[in-house]
Every structure is written in C-alpha cells, then in structure tokens.
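A single chain, nothing else alongside it, follows as structure tokens in the form predicted on its own.
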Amino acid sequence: MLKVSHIKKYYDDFLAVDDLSFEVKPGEIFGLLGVNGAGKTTTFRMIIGLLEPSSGKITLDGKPIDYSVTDKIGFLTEERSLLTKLTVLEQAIYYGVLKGMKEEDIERRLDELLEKFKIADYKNKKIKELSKGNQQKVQFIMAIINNPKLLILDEPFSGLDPFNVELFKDEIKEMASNGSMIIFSSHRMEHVELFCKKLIVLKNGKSVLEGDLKEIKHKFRKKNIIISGEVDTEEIKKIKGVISVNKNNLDYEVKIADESVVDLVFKVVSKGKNITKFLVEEPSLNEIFIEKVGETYEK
C-alpha cells in the first residue's frame, strides 16, 4: 500500500503542498486532480523520491521511498521524456536497466507490449521518427516495462485517438486487476469517472475534496433533470431552486439546487406534451470540480 501522511513541501517561503494525506491500496486506481499549480507534480515527485517532503511521511508497503523501492515504481509524465535519437529498443534497454532488469527480460517484455499496442514494426525505429501518438505509446510502455507495483499516470491519453485510448484503458484496468496501485491524473473528467473509485482534488496545494466518488456525488446537493418532450421552459425557470434550463440536442437539461425541487419541476413537466423522459441524474465530476475549485480543469 502507498501511504502519504501529512506531507508538506516548501520552496523557500512558498508552500506548494499543504498537509496532504491519502492511501492507495493494491488494485486501486486513485484520482489525483487539480488545475496547473495545484501541487500535483510536486506530489508526484515526492512519491517517486525525486523530492523530499519538508515534513510528513511517504511509504510504499511500509518502507520509505528510496532507491531500494523505486524499481517497483513507474511514472508516465505529462511532458515527453524520451531520448528521441535512440531507437525504441535502445530506449527500453536504457530505462529497463535503470529499473534493475536484465536485457533479455527487457526485450521480451518490450516485444509483448509493442505487439499489444500495435507498433511491433517500430522496435528498431528512432523515436524522433514516430508520430506524436506513437511516441505516447512508447512513453507508456517505458513506464510499465518493469511491471510496476505503483504506477503514476499524468495525462496518459495525450495525443491519442479514440482507438488507442481504448488500448490504454484496457492495459490500465488489467494492471489494476493484477494488483498494481495506480495514481491517475487527467483533465478529462469522464476518464477519471471511468477509472477512479476514490480521488482527491487539490487547490493551492491543499485538499478541497476527497473520498469515494459515489459518495461525493451523492452528497453534492445539486442535481440535473433530463427531459424529453414539449415543456414550458419559462414556467420551469420560475421555480425556486431551478438554477438553469438548457436545450441539449433533443433534450432539456434542468439544473436544480437539491432534490426537493424535483417534484415541483415534475408538476410543470406533467402538463407538457409527448414527454418520453424525465430522468434525475447525479452531477458530473466536472461540475463538482468547478464548484470546488472555482475554474475548469483545462491546459
């Protein structure tokens, strides 16, 4: 288990991470979210041992993060971190050896992953000759070539088309099912919702939201009502507790302050014509994020 306990990190007088605590158990995919400057990258660097916390403690399976355990960690950075003049094989050997692997094991594992990600023909190509999407595949392969016990993924789907996003998703889920601990960070909230049962949201280095995603959504008072049919939207807008009414394709989306407004909206909708849908939904993670952080999570 990864355990982060009350860590703080100062850069001179600037507090980048402020009393942060969370745990990631084997088989869990944990979301660590926040806008740029929220403290995510500093947290990642402390977890992998590149930075020392100013205070607090980080352990993996009860041991401090040092060179005795970093071979068990994989990290996919948001920025490209490949040596572009090397071939894919040379890059894999370089990275794998740093992780304590034997060359024959590295090449066997590389062949397996290149085949899985549909780029077996690129084994001896220089990385600079590959497209942005295929470079992202190679970078992901480098992060998982050592079958890490702990994997940190920062914007893993950058530059990928929908088909290749699915390949990444399948591999991430498979690693979790095999017991890897995964920390997942993305500005695509629908991806976070797909993967993460637990998450933490940072703002100015401090947690502003954390816990089980289902519980977070349930406790968030605002709801959405999806309606299909002919309705008097002006009458709905007059209801106290209705925040907004918007037309989305063929449906209307009514945002309400809390569940007590549902019956009032239904009374108006029941007077409409051709009503085929009246669905009360939990808010999206993106809506909750904006509410808590005060801005959208965009690059």
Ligand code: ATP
Contents of the next structure:
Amino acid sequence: MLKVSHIKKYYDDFLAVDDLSFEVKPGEIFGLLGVNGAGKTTTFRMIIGLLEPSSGKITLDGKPIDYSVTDKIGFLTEERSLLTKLTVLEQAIYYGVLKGMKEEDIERRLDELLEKFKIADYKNKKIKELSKGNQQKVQFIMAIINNPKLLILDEPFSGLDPFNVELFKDEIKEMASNGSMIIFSSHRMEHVELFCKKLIVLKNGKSVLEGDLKEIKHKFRKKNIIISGEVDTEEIKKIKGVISVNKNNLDYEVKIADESVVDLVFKVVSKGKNITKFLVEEPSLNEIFIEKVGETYEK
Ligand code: ATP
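Output the form predicted in complex with adenosine-5'-triphosphate (ATP) next; the form predicted on its own has already been displayed.
Let's see the whole complex now, leading with the same chain.
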C-alpha cells in the first residue's frame, strides 16, 4: 500500500503542498486532481523520491521510498521525456536497465506491449520519426515496462485518438486487476469518473474534496433532471430551487438545488405533452469540481 501522511512541501517560503494525506491500496485507481498549479506534480515528485517533503512521510508497503524501491515504480509524466534519437528498442533497454531488468526480459516485455498497442512495426524506428500519438504510446510502454507495483499516470491520454484511448484504458484496468496501485491525474473528468473509485482534489496544495466518488456524488445536494417532451420551461424556471433550465440536443436539463425540488418540477412536467423522459441524475464530477474549486477545469 502507498501511504502518504501529512506531507508538506515548501519552495523557499512558498507552501506548494499543505498537509496532504491519502492511501492507495493494491488494485486501486486513485484520482489526484486539481487545477494548474494545485500541487500535483510536486506531490508526484515526492512520491517517486525526486523531491524530499519538507515534513510528513511517504511509504510504500511500510517502507520509505528510496532508490531500493524505484524499480517497482512507473511514472508517465505529462511532458514527453523520451530520448528521441534512440529507437524504441534502445529506449526500452535504457529504461528497463535503469529499472534493474535484464535485456532479454526487456525485449520480451516490449514485444508483448508493442503488439498490444498495435505498433510492433516501430520497434526499430527512431522515436523522433513517430507521430505524436505513437510517441505517447511509447512513453506509456516505458512507464509500464517493469510491470510497476505503483504507477503514476499524469494525463495519459493526451494526443490519443478514441480508439487508442480504449487500448490504454484496457491496459490500465488490467494492471489494476493484477494488483498494481495506480494514481491517475487528468483534466478530463469523464475519464476520472470512469476509472477512479476514490479521489482527492487539491486547491493551492490543500485537499478541498476527497473520498469515495459515489459518496461524493450522493452527498452533493444538487441534482439534474433530464426531460424529453414539450414542457413549459418558463413555469419550471419560476420554481424555487430550480437553478437553471437548458436545452441539450432534444432534452431539457434542469439543475435543481436538492431532491425536494423534484416533485415540484414533476408537477409542471406532467402538464406537458409527448413526455418520453423524466430522469433524475447525480451531477457530473465536472460540476462538483467546478463548485469546489471555484473555476473551470478545462485547460
Ligand atoms: P499543473 O497542472 O500545471 O502541472 P500542478 O498541480 O502539477 O500544476 P505544481 O507543478 O506541483 O502544480 O506546482 C505547485 C505550485 O508550486 C505552483 O504554484 C508552482 O508555481 C510552484 N512550484 C512548482 N515547482 C517549483 C519550484 N521548483 N520552485 C518554486 N515554486 C515551484
């Protein structure tokens, strides 16, 4: 288990991470979120041992993280960090050896992953000759070449088309089901919702929201009602507790302050015509995020 306990990080007298604690168990995909500058990269760097926390403790399976466990860790950074003059195989050997692997094991694992990501033909190509999406695949392969116990993924899907996003998702889920601990960071809330059962949201280095995603959604009082049909939207807007009424394609989306407003909206809708849908939905993680962080999460 990864255990982060009360860590703080100062850059001179600027507090970038402020008393952060969380745990990630084997098989879990944990979301670490926050707007630009919230302290995510600083936290990742402390976890992998590149930065020393100013105070607090980080342990992996009960032991501090130092060079002796770095071969059990994989990190996909947001920025590309490939040696682009090398071929894919040369790069894999470079990374794999750093992670304490034998050359023949590296090549076997590389072949398996290149096949999975449908880029087997690129094994002996120079990385600079590959497209942006294929470089992202290579970077992901490098992060998991050593089958890491702890994998940190910072915006793993950037530059990928939807087909390749699916390939990545399958691999990430498979790694979790094989017992890896995964920390997932993305500005795309729909990806976070899909993957992470638990999450933490940082603002100015501090946690502003944390816990089980289902519980977070349940506790958030605001809900959305989706309606399909001809309804008097002006009447709905007049109801106390209705925050907004918007048209989304063919449906109306009514945002309400809490569940007690559902009945009042239903009364108006029942007077409408051709009603084919009346659905009460939990808010999206994006809506909760915007409310908690106070600004939009889109880059
Ligand atoms: P992003 O989403 O933009 O990558 P982040 O959440 O990863 O942001 P960090 O890079 O951890 O944020 O930065 C947190 C804060 O610490 C920011 O205010 C940043 O300016 C500051 N910071 C980061 N690195 C340093 C440094 N080496 N020296 C001084 N301040 C730093």
